[in-house]
Structure formats: structure tokens, C-alpha cells
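In the form predicted on its own, a lone chain appears below as C-alpha cells.
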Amino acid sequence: MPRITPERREAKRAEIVAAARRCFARGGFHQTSMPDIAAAAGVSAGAPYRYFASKEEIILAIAADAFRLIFEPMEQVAAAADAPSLGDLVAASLRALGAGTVTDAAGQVVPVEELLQCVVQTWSELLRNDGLHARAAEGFERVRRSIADALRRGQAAGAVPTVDPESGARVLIALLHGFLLQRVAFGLTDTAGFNDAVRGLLDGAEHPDGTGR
């Protein structure tokens, strides 16, 4: 049997992840078996185990893509801007969430709605999966520190109101979490309208005297 190339192996992994994501979005993590994933990927029942040790490992890969979609745009603005406003930070992630598709870590185009369906399910997994919880906590802390540093720079430039940067970072992250839950569970699809409302509220907090930005 010819040896599989690294490129082919990565491509096959991506196909299996894509199939699992479709199954998870449609039927949930626990209702989906590895044979279900294999069938959706068009491979033999045992083939997924050549690339992933378990279903949990596939869930981790999907969770990593979801986390990157949500928070990487905010992190990029936090790192690049000298004094980003609160609205700028939130808007960066909302723009990505408002898109129809996103590119995953393997370079595959993924429907955003499919990925977000998996995000909400992932939250419940944090309560029972120690490995997923540890990865999520590590990523959360990285993002929180990045945003807190950006808020400190914004405060120094007078663009961000006086608020504890650590707590403020948690509030901005919570805004995104709340948007995701409302979108997936309650059909909130007006991302642009939500962004406008957030900017209006946050800009008012930044400039209570009504002078604007």
C-alpha cells in the first residue's frame, strides 16, 4: 500500500472534520456517532480513527475553528490599533460573524451558521470534557488579556471610559457570547442592526457629554 502523503492526510482530516461538523450541526454531538461521521464523509466506518483518536478530538478541532472565527478579528484590532474604541473591538468580530462563510484552519470554506450551531453545543461540553475546558480557558485568557491591554491603551488616549480593563474585557466577550446564543437559539440574524445598537450604547458610554468620537 503506498504511503499517504502529509498533504493527502491533511486533506482527508479536513474532509472528516467537515462531515462531522455537518452531522453535529444537524443532530448534536451526542446523537452523532463515529460511524455517522464516516458515512457522511464517504469513508469506511474505521477510517476516521486513522486521523482522530476519538470523537472528542474532532470536537476539539471544530471548537478551535469556532473560537478563531469569533475572537481572532477582535484580537487583531486589539493588537493593531493604537487606541481602539469599545465599538471597534466588538464590530470586528461581528463583521466576521455576519459573513456567510469563513475559512477554517485547513483552508476549507465553512458555512458560518454551521459552525455557530456547533459553538453553542460546545459550551455544554465544557462542563463535562476536561480537555475541551482547558483549551477553552487558555484561549479565553489569551483573548481577555489582549482586549484588556487594548482598553488600557484606549484609556490612556482618552478613547475608552474609566473602567477596570480586566472587567471591561469580560464584558466585551460576554456581548459576543450573548449575540451567538441569540442568533443560534432565537433567530437573531440582523448582525448589522445588532452592531449598530452596540456601537450606539458603547459610544454613548465613551462620550457621555454627547461630543461624539
The other form holds:
There are 2 protein chains.
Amino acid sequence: MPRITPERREAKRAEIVAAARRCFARGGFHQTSMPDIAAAAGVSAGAPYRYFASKEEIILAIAADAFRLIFEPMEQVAAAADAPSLGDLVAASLRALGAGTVTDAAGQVVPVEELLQCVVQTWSELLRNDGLHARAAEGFERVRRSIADALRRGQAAGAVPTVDPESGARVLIALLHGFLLQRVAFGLTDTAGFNDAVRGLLDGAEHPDGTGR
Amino acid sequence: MPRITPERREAKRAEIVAAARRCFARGGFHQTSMPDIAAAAGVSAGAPYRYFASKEEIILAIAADAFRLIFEPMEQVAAAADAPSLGDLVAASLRALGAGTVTDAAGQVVPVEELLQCVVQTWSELLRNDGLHARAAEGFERVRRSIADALRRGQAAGAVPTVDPESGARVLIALLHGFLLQRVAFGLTDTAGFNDAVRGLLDGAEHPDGTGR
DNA sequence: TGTCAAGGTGAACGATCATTTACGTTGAGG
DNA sequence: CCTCAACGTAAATGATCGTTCACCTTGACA
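Right, the form predicted on its own is done; let's see the coordinates for the form predicted together with a further copy of the same chain.
Following is the full complex, with the preceding chain placed first.
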């Protein structure tokens, strides 16, 4: 006999997650206190514990969301049936990060800047949270295999140079991660310029006409 | 009238820095306590404060060292008088990270793994430590300009595709940062394979013989 | 409309942290 | 070899943290 409907409970939980994400983006996971999160969500200090067993559970929820949202665009292009070029894969990733907002698992609208800051915080957390590391590594491998498959298709179609697809996928993800870091921490605002440079360096020889940007 | 000679004082300071770096690499900046650092250095809790005014000062020293060591190899190749290819720039960066150890500003031998973990931790710290961010951004810009100049020379020599050198430099740094992250957090051990893939994707057309690896 | 399980509150708790401090110890200069 | 400023120690301090708990409050269901 719940006091509130499941829908309202889910909405409240999403509010707390959103408040926590705002706090984490600004102050980091460990400089943000639970009272900070509660205050940002407009509730008292004990309220979040009706929805999450611990602070770590909130961190896990946000980290999973952040990683998924970062990889989603590249993975969708990689999962398409045709043979994407390298430029297509990179462009898809960057276009999503160039937008102002994204929508998280609970339907909350999240500023991209906030999401990216949480991703960088999560990287640090990976190094000492084994549970988070295991989940993140699993997700990473799934994306990597998906991209490697796309590269193999691209190579068969002659649109991708003949490199080891497994390592090639890692290179593309490295570009995405590196872009993300510069956008958050090193004043990279010219997404289009970065994208053009990647295309020019990667497959400019194959696609001088700029197809797929 | 110092109780110990300046040389011994510097050596002790370097020991504390090294101990702190070991702790930070394992546990992160904010999960590592000052007593942890002191214990790892083999001194009592108050001793580090004879050498550093605060914990943040230790973090700054380690972060500056870590960033410098990461960028050094790429910057050295970029600063050379001739026109390096893209593959040269990337290969120089990765070769240093493939080695087992590096030597820090105080002459301490540091395992590469430990250094890279500190770099990732530092990225998080950048987002909320303004002083660290300013210093890191300054260093980043210096490296970026150096690489951009090298790209211009490479373009003049016909060894580098005609892309905007400023953005191109960002792409190369993104590759380095992305590689670093995967090595620390996502099980990337095949440095040579990654390097080959980058060369194959970047300037395979220009240097099919593998020159400069 | 009445009931009661669950939501929500805010003070309190025990632990831990960065930093300070009072006091012994040491070694380089005179 | 003596002296004393600086090193090193270890307990203490004050603040803050994640989490709990005793107690209202609320609203969905009967």
C-alpha cells in the first residue's frame, strides 16, 4: 500500500538523480555531500535514502547514464546495416556532443556540459571502484566490438583503410574521449573545426568531397 | 641555520611526493588522507606540513609533474627542427607511455601506470580547482601551439594533409589522452597495435612503408 | 471518509579528515 | 663541543561527512 503512485516515485527519484548530477558536475563526487544533494533536490537530508541505499548507488546510476549517453550516437551509426566511413563514425559522436542538451534514462533533460563533467569524474572513480569498473569495462567492450564490426564492413566496402579493426575501434573511441576531455577542461569550443580536422586526417584521401559530414 | 642540508631537505620532499603519488594513484586525491601519505612516506602525520603548506600543494606538485611527463615526448618531437609526420608525433607519445618507468622532476623513478592514474585523477580535479585549471590550460596551450607549428612545417613539406593546424593539434592530443585513458581504465595493453592502427588511419597513404615508427 | 504503510523531516551519531600544537630530538654552524 | 633553529612526533582540535532514527505527515485504498 504505497503512499504515492509508482509514477510519482519514479519522478521523485529522477529529480534526486538530476539534483545529484548538477552537484557532481560542479563539485565532483566526493566534494559533494549528501546534504548538498538533498538541498539541491529541495528535500531534507534523510529523504534521498528512501530512494537510494547509499551515495555510491547514486553515483552508479549517474555514471551508467553518462557512459551510455556518450556512446549512444557512435554505437547507433556502428550498428546500422551499411558500411560507415571513419568520418561518419566520428561525426555522429561529435554531433551529439555539440547539441545543448540530451535526455537521460528517466527522461530528464540534461545539459551536455553537465553530462561531460560527470563522465570525467567517472573516469577517476573507475580507478578505485571495482564494481563501477567492471560495469564500465563491459559497456566499453560492447561498444568496441560494435565499432570493430562496422570497421570490418567498411573495409569490405573499401571505405576504411586496412588496419586491425579491434585496434582501429580503440583509436576512434580515443578520439571521442579525448575530444570530450578537451571540451570540458581545455577550452575546445569549435566542434565543427575538430570534426573537420579529424575527417581531413582520417579519411580525407578516401572522401575528399566531404560525404557523410 | 637549517637542521638539515638543502640537499637532504629536497630529497625528503621528493620522498613525500613519491609516497603521495603512490597513494593518489591507488586511492584518488580525496580518498587518500594526509595520515595515509605520511605513513606511506614512513613519517608521522605532522611531518608533511614541514614541506607543504597543505594537501592541495602536494596535489599541485604531482599534477604539474604528471602533465609535463605526459606531454614531454610529443613536445620534443614537435620542437625538433624538421617536419615530423603525424605518425612520428603519435609514435613518440606512445613509445614513452609504453616504457615501464619515467623520471619525475625530482629524479624519482615513477612507474608509468602510477603516473597515468594520477593524470586521470587530475582531469577530475581540473573541473573544480581554478588554480590547477589555469596552470594546466596554460601548459596545454603551449603544447598545442608547438604541435600546430610542427604540423605547419609538415604541411609545407607535404608530409601532413592540409587541415587547420590548430584543430589538427587538438586531434593529436585527443588521441594521446584517449589512449592514456584506455590504458589505465579500459584494458588497453597492446600499445604497438594501437600505434599501428593510428598510423594506418592517419598517414598510411603518405607513408605506406612505415617510416618513423 | 478512515486507516496505515510509506514518504518526509531534521536532529543526532560515530567516524574520519586536514591541520595545529606542544614537546622531544637532532645536526650543522660557530 | 655547544647551541639553537628547525625537524619530527603524536595527540588534540574543530569541522564535516554519510548514515540512522524517532517522529510527524500524507495520500492511496478499502
